[in-house]
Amino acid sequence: MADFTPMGKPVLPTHVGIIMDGNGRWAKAQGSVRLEGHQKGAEVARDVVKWAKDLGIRQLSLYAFSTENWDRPKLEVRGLMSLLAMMLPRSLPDMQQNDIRFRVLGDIAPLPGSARRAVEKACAETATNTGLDLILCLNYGGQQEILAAVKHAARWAMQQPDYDQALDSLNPELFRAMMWRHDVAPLDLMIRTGGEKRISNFHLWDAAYAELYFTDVLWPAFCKQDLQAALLEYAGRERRFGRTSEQVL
C-alpha cells in the first residue's frame, strides 16, 4: 500500500463516498447484459470494502440505488433487488470476519420484502462491529434527505415555546442533526467512476466541502490502484473550509 501519512501527518479521509458508475457500459463492452455488469460491480464493491478497512478508512458509503433509479427498466430494477437479496447474506461472513458494521442511508420501506429483510438482517447481525462502517445508500437521494430534514425542523420548531426564536436558533449543525446522516461522519472524499462529472443527488449536504474525484474507470474495472490514486490525490489537496492557506497551517 502507498504511504498516506507523509511526515507523520495523517491525511486519510475518515469518510469516503463512492458513486459506482459504469456497470452497464462495462457489460455492453463485454457483450453481456446490464445485470452481469451489476453483478461484477457488486464483487468489486466487496473488494473495495476490504481495501478501505485495511487502509484505516472509518466509513465508506456506496451509492447502490438512488431514488431516481426506480425509473430504470422494470426488469433491471427487479434484477438489482434480487442481486441485493442474494449478495448481502453471502457477504455477511466476510463482514463479520473483517469487523465491518453494515448500515443503510435512505428509505428501505419501498424495497421488495426479500431485499429489505436481507438489509435488516445484515444491519442487526453486524451492529456491534467496529472496524469500518459500510454505509449502503439505498433508495437514497440528497434532495429527499434535505427535504425530510426541513419537515423535521418545521415540526421541531412548532413544538418549541417560541417558534420564531426556535427558527433563529437553527444553524447548520442543528439542522444536520435532524438529517438521516445525523450519526454519520461528514463526507471527506467523493469518488465517481465511469467518466461522468456530476454528483447525481449523492450526499448533497456534505458535498458542500467534500473533495471530489472523478475517474474514467468503469466501476467493474475499478482496482486497488485506482482507490490508491484517489486517496493520494486527496492527500495532496489543501482543505481550507473557507479559510486562507495560512490559517490552516
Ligand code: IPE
Contents of the next structure:
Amino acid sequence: MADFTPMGKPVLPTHVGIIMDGNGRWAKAQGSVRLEGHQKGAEVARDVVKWAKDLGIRQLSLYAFSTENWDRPKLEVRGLMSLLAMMLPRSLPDMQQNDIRFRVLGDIAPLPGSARRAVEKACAETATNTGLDLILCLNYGGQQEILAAVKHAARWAMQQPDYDQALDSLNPELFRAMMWRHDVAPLDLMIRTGGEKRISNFHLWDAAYAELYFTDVLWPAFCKQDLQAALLEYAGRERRFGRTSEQVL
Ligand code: IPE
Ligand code: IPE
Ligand code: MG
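Swap state to the form predicted in complex with the named molecule from the form predicted on its own:
Let's see the whole complex now, leading with the same chain.
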C-alpha cells in the first residue's frame, strides 16, 4: 500500500472517500419512501466498488452511517441496519471475484447483532484479498476517531518512563499511527454527492489536505461517468501542502 501522498499533479488518487449523500431526496423525488433510496444507494455503492477497482484505485472508503445518524427516526435506523445485514452477505461473492478486501472504520460494537456479524464475516472472509480495500465507514465519526486516539496516546504516555517527555514527543505522524486509520493510506480525494458543501464528520484528520469534490448528483443516481469526472478534476489539481507552486512542479 502506498503510504505517501503525492505532491504536484497526481494522476490517480490512492485513497478515495465518498460521502454517499442524497438517498432520501432521491427517494422523495421518485415518490418513494426513504428506505428505497437507501436500497438503491446500496446497489450503487456495490457498483462503485467495481468501477473504482477497474480504474486502478487502491482504497475506497464509503461513508455508510455516521455517529450522528443514530439520531434519525428509529424505523430508518433499523432499516439501514437490516439493509447492511442483508446486502453484505450478498455482496461477498462479488468481493471475492474482484479481489476486494473489506474493512471497517468506526465502532461496530453498538450495531445490531445481525449487522455486526455480517460485517465481521465479510472482514474475515476477504482478509487476504489484495485488489482494492473497501473501507466501510460505519458508526464512524471523525471527532470520535480523534478522541479515541487522544485516549490511546494518553495511556501510551503513561506507560512510558517519562510521561511529559512521551507526550512532548507526539507529532502528527506518531498520533496518526494511534488512530483507527493507522494502516489506511492518507485520504487523497473526498467526494460528496447530494449538493451539500460540508464534511459531516467524515475523515476529519485527513481532511487537512485531501482534495474536496462536491457534486449535486444524488447518490442513487451516481454513475461511472460521475466518478470519472471527479477523478479528472483531481488529476488537474495541484497539491501543494503549504509549499509554493514552483516547489511542487
Ligand atoms: C445518505 O443519504 C445516506 C445516509 C446518511 C445513511 P441521506 O439519507 O442523508 O439522504 P438525504 O440527504 O436525506 O437526501
Ligand atoms: C453524511 O450524510 C453521512 C453519510 C452519508 C453516511 P448526512 O445526511 O448524515 O449529513 P448531514 O446531516 O446532511 O450533514
Ligand atoms: Mg443526507
